[in-house]
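Below sits a lone chain in structure tokens, taken as the form predicted alone.
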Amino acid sequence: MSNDVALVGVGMHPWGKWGRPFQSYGVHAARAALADAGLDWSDVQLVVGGETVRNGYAGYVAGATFAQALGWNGARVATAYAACATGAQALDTARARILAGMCDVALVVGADTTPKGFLAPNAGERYDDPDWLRFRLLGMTNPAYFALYARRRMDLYGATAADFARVKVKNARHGLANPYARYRKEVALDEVMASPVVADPLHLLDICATSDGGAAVVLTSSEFARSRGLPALRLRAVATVAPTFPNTVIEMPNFATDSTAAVAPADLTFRDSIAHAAYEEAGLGPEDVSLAEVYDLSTALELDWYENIGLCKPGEAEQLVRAGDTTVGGRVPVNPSGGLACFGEAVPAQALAQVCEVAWQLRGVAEGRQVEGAQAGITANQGLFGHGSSVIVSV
């Protein structure tokens, strides 16, 4: 049995700091996705919303919130939350209902309005909450974790600050042509390295911002797409795997890893397992993908993802970026959208935004940043507390 469903529409609201309710970004993206699909709001049978927890009660019931904002149409609703992997979880919820034969047309929406500065924990005293504890006990904001991962690359593989800066230079160049990107300005290597140090060895331009934005995807059953004559891409896989014990590489927001005294480590690290599960489900491998959209919270983290999704062996990521293999025109372009470096984080929307970019690339309409002959694309994202996120789409 094929797990494929049809991806028939994508839409986005431009990223930025707009200061409006998150619903407005989601409705804009949803309407764009429906128009892209050539479907009406009345055709939608299921709405899955990506939850945002920083915007009051409406954020906790995002599916119904978006359905109400679009105009109640009697559709089923669902809400998903998996931190930065929220979009993939929402997509998987919609796909599962379609594959179960309970729905033919599903709209998946994620949108967020973010606070100024870095993402902080919600108010209140929560001594059993690891995310609260890492701020209060260690003072560990997200950039501090990004810096630890960067130091790990430097210690293990000899990565340099210039290697990290090359990732920013590449992504900034890609983002110039993306009308949805917040930052559309080319930067030079020395500009990145001269920007203020935030968490050594990472500079300000090595780290993504927080943004407002929205993204939406329309999925249908393959049979429905054929019956309507809709041009469709194939959603081949959605991986939402959790780590396997013992998890020996620290993951945010934890501040300790599992012991291997009694149990040997798994064959794959958590991040390696995310893409592995997607490839296995899709029946494809790293050699089959034409491009990748990965989770570049920092420039150093993007290098890790090259290895996690199988573009190269551990320790070889720096060679890829130095050689230009991951730029548009290279062997396997990574983040042709510009990535989070150009967008910033809008948490419930970012995994869906990656899918939007892959869709535009596979259709050949990513003007100014097009990957020639793109046939398949993979996304990689990750949420707090062991939420995997990888999606594979092909023509």
The other form holds:
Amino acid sequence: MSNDVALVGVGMHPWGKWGRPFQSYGVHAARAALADAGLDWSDVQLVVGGETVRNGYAGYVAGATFAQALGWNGARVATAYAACATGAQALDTARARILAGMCDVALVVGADTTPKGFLAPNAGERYDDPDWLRFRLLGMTNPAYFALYARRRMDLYGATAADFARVKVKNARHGLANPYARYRKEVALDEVMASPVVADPLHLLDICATSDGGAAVVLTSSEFARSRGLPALRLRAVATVAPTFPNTVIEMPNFATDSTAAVAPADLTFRDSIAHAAYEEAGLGPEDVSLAEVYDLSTALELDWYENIGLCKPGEAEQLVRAGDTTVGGRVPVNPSGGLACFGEAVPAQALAQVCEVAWQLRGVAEGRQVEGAQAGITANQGLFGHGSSVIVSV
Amino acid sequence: MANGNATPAVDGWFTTGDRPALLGTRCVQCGTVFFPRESSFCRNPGCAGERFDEVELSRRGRVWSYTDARYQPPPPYIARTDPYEPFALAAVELEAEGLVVMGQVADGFGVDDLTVGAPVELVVEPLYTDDDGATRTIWRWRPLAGDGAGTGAGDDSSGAGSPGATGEEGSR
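Can you switch from the form predicted alone and show the form predicted together with its partner chain instead?
Below, the chain from earlier opens the complete complex, with every other chain and molecule after it.
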């Protein structure tokens, strides 16, 4: 039995620093997605909101807030929180209700407004909160975690600062023509390497900013899409796996990994397992994807993802970016949208924004950044507290 | 070393003195080690353990990776100096426990003193001065010259096998 549902509409609000309430971006994106689908708000039976993020934790009510802002229509509502993977969990909730036959049309919305600078934890004395403690006891910011992964690539695989900078140069070029991207400007290799070091070896331009933004996706059952004659893409997989014990890679906001004293680590790392689960669900493999949207919280992290989603073996990612394999026009373009490098992160919207880009690519309408003949795309994403996600969409 | 009036910035996470060590717990049933301590339910999914020994973790390990903080981290981090002085951070692999544990790097050492795989040793140093003017301390990783992380002579690591100085901690 197919677990496909139909992806019939996508919409976004441009990323930026607009300083408006999050629901205004969400409603803008939702209306765009419904118009894109050729459906009316009154057709929607379920609204799933991606929860906003405040200091690492769930923030404002989302699903009902969007439903109210769109004008109560009696639809059911749900809200999902999974840090950076929030959008995908919201998508998964909608898909599950459709597959269970509980509704035919679902609207998934994620939007947020994000403060400037380092993402910081909650105020007060919170000695039982690892996210607070890592700042108090270690001064360990998010970029510091990204930097640990980057440094390992250098010491183990011979990656260089120039390799990381190449990712930024590539993504900046990709995002030039993307009307939803916040940064649309070419960046030179030297500019990246001359920008201040934030957390060695990562420079300021290796690390993504935080942004305001909103993204929305409309899903329907395959039967509904057929009966209405809606042009549909196939949502083939939404993987939202948690790690398998023992998780041996140190992750935000933790002080330590799990111990391998009693149980040997699994063959796949957590990040490997995220895409693996999606491929398995879709019945596809890395060789079947035409493009990928991966979470480039840092440039170096994009290289990790090449390996985690199976585009190459561990230690080979630098070769891909050097050869232009992951540039639009190359073997398997990565982040044709421009990625977080051009967007900055609007946490609950970001995993949905990845899906929006894949949809535009598969429809062949990604003007100025089109991956020719795209048949299937994968997204990958990982956030705070052991949340990962990977979505596969095909024509 | 911290002065006599110094107290840890967090209770029960590490010992002080000449041979300071991190304090974790070890599941009595399966032997999984936890840092920070786990005292309720074993997180090994195949283990139903609810009793834990407190253990001192190895004082020496090898660098898994490292970085530094060139800009002052946001609160609740409390900078020790004004203007702010950057510090280094290391994730350190403790072989006996099968853990990688974060820590700041000892005063006077930076990223140029570190490589993946290099040996380090745990020390306790001042982290910040609190509102009452008292020094609060933290564990840090200090680079060792040569190959100091082995199990041969001179390794004073207590390992995960030995219960901590404060003895067994009962289940809740």
